Structure formats: C-alpha cells, structure tokens
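Presented as structure tokens, the chain that follows is alone, the form predicted on its own.
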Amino acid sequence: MDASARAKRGTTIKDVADAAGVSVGTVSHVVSGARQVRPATRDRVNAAIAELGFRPNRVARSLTRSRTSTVGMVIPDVANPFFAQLIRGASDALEASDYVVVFGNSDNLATKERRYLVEFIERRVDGMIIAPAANADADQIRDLGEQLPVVLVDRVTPGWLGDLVVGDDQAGMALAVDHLIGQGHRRIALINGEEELSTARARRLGFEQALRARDVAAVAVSDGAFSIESGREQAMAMLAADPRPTAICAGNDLLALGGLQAAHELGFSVPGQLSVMGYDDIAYAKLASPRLTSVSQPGYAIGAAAARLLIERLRDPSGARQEVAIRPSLILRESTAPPARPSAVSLGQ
C-alpha cells in the first residue's frame, strides 16, 4: 500500500509489522511493554512506528493493560489564579509521563464534585487528583481512594489517610505576621475563606499562634469565601469599626484584592493608612495597585508534586504513604509599611 492510501485511513499496527518484518504480536508487546523483546527486534519496529508515524490507539491498549493511560482531576474554582498554575504544575507533569488529564471544575460545590468523581470511574481513569470542594464528602472520597490511586491536593478531608500535598499554611501565615508586627503593626486582622476548608481553618491557626507567640491580640478574625467579593466585604466591616485595624491579613490574593478595594472605596491610602497581606502570590498580585505583600505558595509546584505522588502510587501501589508539605517564602512589595501615626490616620480623606 503506498503512503498517500495509508494516511487516508491511517496507520496501524499490521503496517508498523509489515515494515519492521515482525508480527504484529511483536508490535503489541513493544508498544505495551508486556513482555521482552529483543533489542536489535525493538530497535525495528520502533523505527518503522517512528517513520509511519504510527500511535498506538490506547483505547485497545488499555483493554490488554487494564490501563486507560488517563488521570482525572477535580478542582474548586478554575478561574483562581492559584488553581490555574496547580492544574499546569500537574497536567506538565502528568502529559511528561505520557497520561492523559481529564478536569472537573466542581465551583467549591460538593454535588457537583460527586458527579465529577462518579464520572472518572466510569471512564475507568487510572488514578485522581482531588482538591476538595468545601463540605466535599469525605466518605466518598476514602471510599475511592481503596478502589484506586488519589492524590488530594490543597486541601484535606477528614479521616484521609492517602497520599497528600499541600503548603505549609501555618508556618506561611507565621511569615505573614512576623512581617507586620516587624513593621511596628498591633492591631492586625484576619480576613478569611470558609472555615469548612482544611486551608482556611490552618490559615487561621497559624495567624492566631503567631500573634500568641508574639503576645499581640488579633483585633479582629473574620471568615466567609476565598473571593474577592468576600474579601472586600469582610475588610469593608473591619475598616467601619472601632478600633479599626492598621493592617489585613487575607487567607488568599483575592481576599487581598477585595481589601484593596475596600480601603479604596472607603477613602484610606495603602499602605499610608492600611497595610494589606495576601496569600498564594497569584500573578495578580504584582499587577495590583499598590503592588500585593504576599506569601508565596507556588500552585505549579503543588500541582506537579501531586502528580509525581500519583505517578509513583501507579507504579507501586502498596508504597508507604506519602505527604508532601511545599514550604512558602514572603514576596515583599508595596501593600505593607510600617503604621501611620495616629495623627495622620483619618476616614475618608
């Protein structure tokens, strides 16, 4: 068969055997793996399948491997900056490994990332990656993680027991406030995500236990999404109270960005008169005006550390388990100076 008729209906595997002078059950095991083949024998027919342009359809591959060479991966909120880069970090990874990703944006919504989960199973992936959704189902999620290979990421549900990678949210909260009290600041608060998620409530302990350790009291705690619409609404209560604090904490960027626009719409000059700390170092942060202070947690390198985990747990299934803590550094920009006197501190100026 000459080569024009061949790419009209494509290559396959009877063509790579022809060329090579093999059989196709040669083929099959070279492709596979599933059994030895002779070097010279395999250096043959992977130059016929490189020359043909041959790929292996892994649909039929998979029914001999039982394998579908495909991860599925559920995360909250795609359009967060910082679970963009994690989705990159992992499917980089994963793509490098040759499997094939498959997403589900659950929307932090429980139902639909039962849905999202029900489905991969029945696409018979091979492993996941989940970072949950706030109130997710925890039982359903360990229950998974017996049928195959999960990776949870960000986040943790009670009682999981399987491979893990997440930030060190406490020890970066601690960075947050070492920074600020440094400053000269003491009336600090918190603005926070919901406290259903693992994230938030760590967030939260880390930000409170620097404050202990330092003995400086929070002047104010508060908890609702990891928006920007949140963010601007928790900062908007706090910079209307009395005392008001001198500077924020934000359990993320976009709670960073909404306390941004509080303290603009509200009329106070950041840093002059506010100083505002985010969380996660999303590419946002240094476009933002002034420049986002943040502590960096690097999503890329979460994302593919989660996917080297499951790649190891597929090759080895019974491997001890593995939990990875990626550690943060302080990106110091224009948010955060040291307090105003009290002075020159006055609403809506």
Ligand code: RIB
Second form
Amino acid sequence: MDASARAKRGTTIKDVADAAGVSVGTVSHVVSGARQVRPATRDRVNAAIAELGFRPNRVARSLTRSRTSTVGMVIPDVANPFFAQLIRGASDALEASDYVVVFGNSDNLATKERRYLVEFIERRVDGMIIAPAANADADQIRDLGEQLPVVLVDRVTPGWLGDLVVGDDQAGMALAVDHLIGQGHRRIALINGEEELSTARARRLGFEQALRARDVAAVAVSDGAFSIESGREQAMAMLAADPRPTAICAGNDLLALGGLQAAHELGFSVPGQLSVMGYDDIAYAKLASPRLTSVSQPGYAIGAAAARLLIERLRDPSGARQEVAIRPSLILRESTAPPARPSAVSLGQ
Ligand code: RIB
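Right, and the form predicted in complex with ligand RIB of this protein, after the form predicted on its own?
Next comes the full complex, this chain leading.
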C-alpha cells in the first residue's frame, strides 16, 4: 500500500511489523514494554514507528482493556523515610478513589525496576506512579507512558513528556546555601547522591548557582549515593582535606546523618566546629543529635499530588500534560551555627 493510501486509513501495527520485518506481537511487546525484546529488534521497530508515524491507539486500547482499579507504584528505596511518606501520601489518595496500590521497591536498580514495570503491565494495572531508579530504562518508561497513564514522581528520566511531580530541588538547595552564608560560612561543601539521578544533579546545580550568586567558591563537591554510609565516607574525606569546610550541605538527610557520624568519629563538634545541613526533613532529622537543620520537601504531599495527577489522567486520558513542582522550606534546628573563630578551628580539637 502506498504512503498516501496508508495516510488515509492511518498506519497500523501491521504496517510497522511489515516494515520492520517482525511479527505484530513483537511490535506490541516493544510498544508496551510487556516483554523484553532484543535491542537490535527494538531499534528496528522503533525506526519503523518513527518512519511511518505510527501512534498506538490508546483510546481503542482503553476500550478493550478491562479496568482493574489497580495502580502499580515503583519506589527506589523503601528504607528511606522520605519515600515511605511519599508512598503513604499516594496510597491514601488512591485508596480514597477506590484504587488498590500494588507496590515494588526497585532498590534503585534499573533491572529490578524494569521487572516490576513488566509485571505491572502483565497484571493489567490501570496506571503507574514511578520514582525512577538511577540509570532507569528511559525508553521503556516513555513507551509505557504511551500505553497507559503514568506519572513520574521525585525524579525524571531523559525524554519524559508525561505527567510529573517533583520537588523544586534547585530552590531547596539555594535555601540551604543562603542560610549558611547568612550565618557567615564561606567554606561550604556539598555531599550528594548519584549524579545519574535528576534530584542529585538539580541539587548540585542549585548549590553551585547559589554560591556563585554570593561570589563564594565551593570548598568541595562530591557525589556517591543517597545513603548514611555514603554521607559518612564523603564527609570523612572532606574533613581530612585542607582547607576543611566549616559547613557541609547534604543532598538528603541520610547523607547528613552520615556527615554527623563522620564529625563525631573525627572529634569535630557540631555545630561548634562544623555545621551540617540536611534535605528532606525526614522524621529522623529531629531525633538526631544535634537535631538536624534541613530543607523540608513534604514526601506525603508529593505522593498525594502524584496520585491526584494519575487519577485525573485516568479520568481524562487526553488531558493536557501536568507538571507540579513542590516548593521546599527551611527547617532551622541546632546542627548549623555561625562558624567558629579561626583560633578555635583546629583539626578535631
Ligand atoms: O532518593 C534520594 C533522595 O531523592 C530522597 O532522599 C529525596 O530527597 C529524593 O528527592
């Protein structure tokens, strides 16, 4: 059939299969992400889709799909209290709209995340909320967004054009830096999570831009993982360096707790000889010693907002794309204070 005839009746999945030299089922698997397809085959199918301008008919599919009133959620670290709050906010909102939530913890591994997403498709969930893992399969997530309602939360993957709820990470880190500079700090360092994650990159960018705006150079910027152990390792290295920072900003509270641990092990008093700033304001922040000054991003509200967008999308699949940026706030406690006088600043005295 020539292109003009095809244009009249619209490109079908069979046209794509013929052009790529594969079966209709293979095209369906590539488009839905429901089955693993060899990368070379997937590339051939995607090239044919692009060349023919194929658009999966989501409305027809939604008519043939039976609703299961089930939503799949994948979160990278259920042990991080921020995500526990996010899950709680999303599931409370979804259950209030009579949806059941099926949940998976990806351990921040793209391989585990992919398996959960395929499983959710096979279980015919009505929609998904995904906080992508580091190095997530952006193509799979984008393809899924073509097949059913999907909302990304907290992190965004390259090329995502669907609904999204994130914290305003750059603004949040600017609050932290401005607070420390306002206290008189000029030797400020950043310990951060994986640079593969949009949250870590945005927080580093916010940190660097806020310092530049105040004409202050960063003493050190490091990255690792959003964990207590990584925070301890990164802070140990910084506190052994010269010049030593008088303040450490952490990409999240778990990193900050690791920073407090490092300061304690090296004999630095907080905030007497070192100020430590967290991010998230999880419940542990107010239980730490000293209690942690932190940038609050409300996980519960972020999760509830993601659920709201998903429910709206389920009700109106053709609605305009929505992106919500939740503004963080500064919670002042005792882990930050003006820097000690130079005479009092000595290595671990
Ligand atoms: O996943 C690591 C961090 O990213 C969390 O602590 C939270 O800050 C999220 O934005």
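Because the structure is predicted, anything quoted here is derived from the model rather than measured. Note that the rigid core is defined as the largest set of C-alphas that superpose within 1.5 Å between two forms. Residue numbers count along the first chain shown, from 1.
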(message) Rigid core superposed, CA of D18 - does it shift 2 Å or more between the two forms?
(response) yes
